[in-house]
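Listed next as structure tokens is one chain, alone, in the form predicted on its own.
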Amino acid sequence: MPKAKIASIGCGWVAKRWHLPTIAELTKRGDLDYVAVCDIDESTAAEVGEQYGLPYYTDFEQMLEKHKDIDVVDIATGDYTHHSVAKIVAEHKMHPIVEKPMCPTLPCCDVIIDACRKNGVHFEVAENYFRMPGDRILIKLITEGVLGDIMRVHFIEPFRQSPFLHGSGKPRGISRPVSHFGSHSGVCIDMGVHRMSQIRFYANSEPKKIAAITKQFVPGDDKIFEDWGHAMIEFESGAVGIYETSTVGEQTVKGRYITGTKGTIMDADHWSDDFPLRALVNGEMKDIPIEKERHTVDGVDVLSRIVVHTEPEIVYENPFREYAIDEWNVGTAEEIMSIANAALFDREPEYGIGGRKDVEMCIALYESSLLGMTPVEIPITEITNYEQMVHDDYREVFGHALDKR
């Protein structure tokens, strides 16, 4: 059985928590060949290289030149570098997978798409949530019609809350500078791409238009991004999606709420893979039992399968049930193997362009907020005011265009 040779670029906390140990376990089980790691911080690169017994680099182009047989490159660098790094990877005829969000703007997403198309390689986006066991079975319930036609999807996500400050002034919307251009973007795109992905899957439809508002309720000298956002999404099916996120004020309600013509999921804790299901059975709404089977592999608690006791039963089998991979990292393993198999067998990865769709929905959110909650239609066909602001700020800081290297 052939196995893809893989290398990592970016070894920060995201890589250390999810990517690196998962790739190492897949390598241990014979699915991958881990070749090398790279990070611009030499101490981080050395630490990770020594931990996994791999050669390490601080210059990723040097790594690519040294190991010309690499098939896949896992890119877990800052948001604003994804497209430039992935472009160079593609020019080396290697297949990139980038962390989310795919890019901060759609023109940057298109840099990756165009580079991969030109060089005959595939690309993947590390969107893990829809690949997690709980979402896999939830999406299966929806696509198999257990909930009927989906009417509404709510996703409310409060994070650790900063207090409101007395006398902090009038709340402001999006303004320049848009970003400090560090590792991450604002919460409405950083975590928003996850939620837009899930909402789209739950609605079982494609978005048509988005109306939204963002606010910064607690400004500060070192604070750029919004601390609250709310979006309403109209889908082609007629379903409505509602997304809200907050990092300020008292703790608010949270959860995902999916309402269909034949059933509902009212999940107050979307961080858990457990969710309550009610559906029509013989004309009456009833609770449907969901059972998880678990076992242990090398001391790791591993999910075996999920059984939903509908008639007939709906079952999810964990494809990594023989691996020391916890429930959370099943999604990570799936995204890595998606691009590995795309590279080996020249087939489309599972998600790919879906990562661009998530960014597009978030861009529509920001643009609508800039336009006073005017709905923004999807697909977006021209660069938006919000994206132009991001590009202009980037040029002022770095002296060259964001979507060029």
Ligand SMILES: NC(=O)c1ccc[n+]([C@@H]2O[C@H](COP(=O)([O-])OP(=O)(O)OC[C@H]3O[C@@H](n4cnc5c(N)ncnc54)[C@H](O)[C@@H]3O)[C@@H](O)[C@H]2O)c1
Given for the second form:
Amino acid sequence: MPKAKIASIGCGWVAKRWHLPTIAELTKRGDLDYVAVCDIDESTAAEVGEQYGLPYYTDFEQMLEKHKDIDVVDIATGDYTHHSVAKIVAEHKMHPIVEKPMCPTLPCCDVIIDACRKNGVHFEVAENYFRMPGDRILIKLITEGVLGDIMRVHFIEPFRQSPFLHGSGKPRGISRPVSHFGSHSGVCIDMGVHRMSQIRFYANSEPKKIAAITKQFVPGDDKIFEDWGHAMIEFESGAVGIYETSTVGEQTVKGRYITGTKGTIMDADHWSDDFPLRALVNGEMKDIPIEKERHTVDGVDVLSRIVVHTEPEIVYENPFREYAIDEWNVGTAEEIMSIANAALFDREPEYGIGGRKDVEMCIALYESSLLGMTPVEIPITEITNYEQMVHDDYREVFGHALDKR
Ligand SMILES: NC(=O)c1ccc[n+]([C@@H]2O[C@H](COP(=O)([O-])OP(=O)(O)OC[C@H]3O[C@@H](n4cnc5c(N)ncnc54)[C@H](O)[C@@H]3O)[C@@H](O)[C@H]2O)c1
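Pass me the form predicted in complex with the named molecule as well; I've looked at the form predicted on its own already.
Now the full complex is given, and it begins with the chain already shown.
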């Protein structure tokens, strides 16, 4: 079997925890060939290079020049750098996969899309949630009609404020500066892209418009962007999505609640791997049992399959059940193999442009807030006030344009 040669750029928190061990396991099983790693920070590059027995670099262009036969490059360098790194990767005729959010603005997403089109390579976005087993079976239940027509999707994600600061003061709406350009952006896009992706899958429809409000309740020198946001999304099908996220105060009610004409998922803990299903059986709402079968591979607890006891049964089979990959990292393995197969067989990656759609929904959320909760239509056809603020801030801090790199 042919296997894609892969390298990593950016070996920080997410790479060390999920990407590197998953790519190493896929390499061990013969699906990939792990060629090299790169981090701008020398001690990080050396640490992971030595851990995985790979050549390591601090300059990614040097790595791409040295290993000209790399097929796929896994990029986890931080939101504001994805497009400039991915563009250079594409210019080397290699296929990039970038972590989420694809980019902080749509013009930056388009830098990746244009560079890949010009150079005849594919791109993927490492959106992991919809690829995890629990979400795969949930989405299958929806697309197979077990819940009927979806009417409402409600996703609430509060994080406990830590440390808790008393006297939050007067809340600030969106105003410049909007970012300090670290690895992550504000919570409405950082976690927002994941949740917009899931809400879209659960609604089983495409978004038409978004009305939203965001606030920064707790001021802080190290935190200049929003710590709370609420959005209402109208879908083409008529379904309504309600999204709320928060990093302020104590943790309030949380979960995802999906209501269809024939069934519901009222999941009070969206972080757990399970969810309760109730659906109409012979005209009566009944609890439908969901079973998980598990086994162990090299000491790792591995999910084999999920069986939903509907009539007929609906089943999810873990494609990585023979691998030492836990339930969470099935999503990581799927996103990496999506771009590896796109590179090897010239086929469309599974998500790709979906990553831009998630950014678009988050930009609509910010723009609506900026416009005093005026609904913003999707697709967004020109640069928004919010994106212009991000670009202006970036130019002020770094002295050059963010979206032309
Ligand atoms: N999918 C998820 O659930 C998930 C979870 C966490 C983070 N993320 C995303 O992953 C990205 C990275 O987040 P993180 O928490 O790992 O950040 P991090 O700061 O821990 O890691 C980023 C790493 O990239 C390196 N880097 C930066 N620029 C570089 C360059 N030009 N060349 C080589 N190395 C470079 C840094 O030195 C650092 O080690 C972010 O975009 C974040 O949103 C996704």
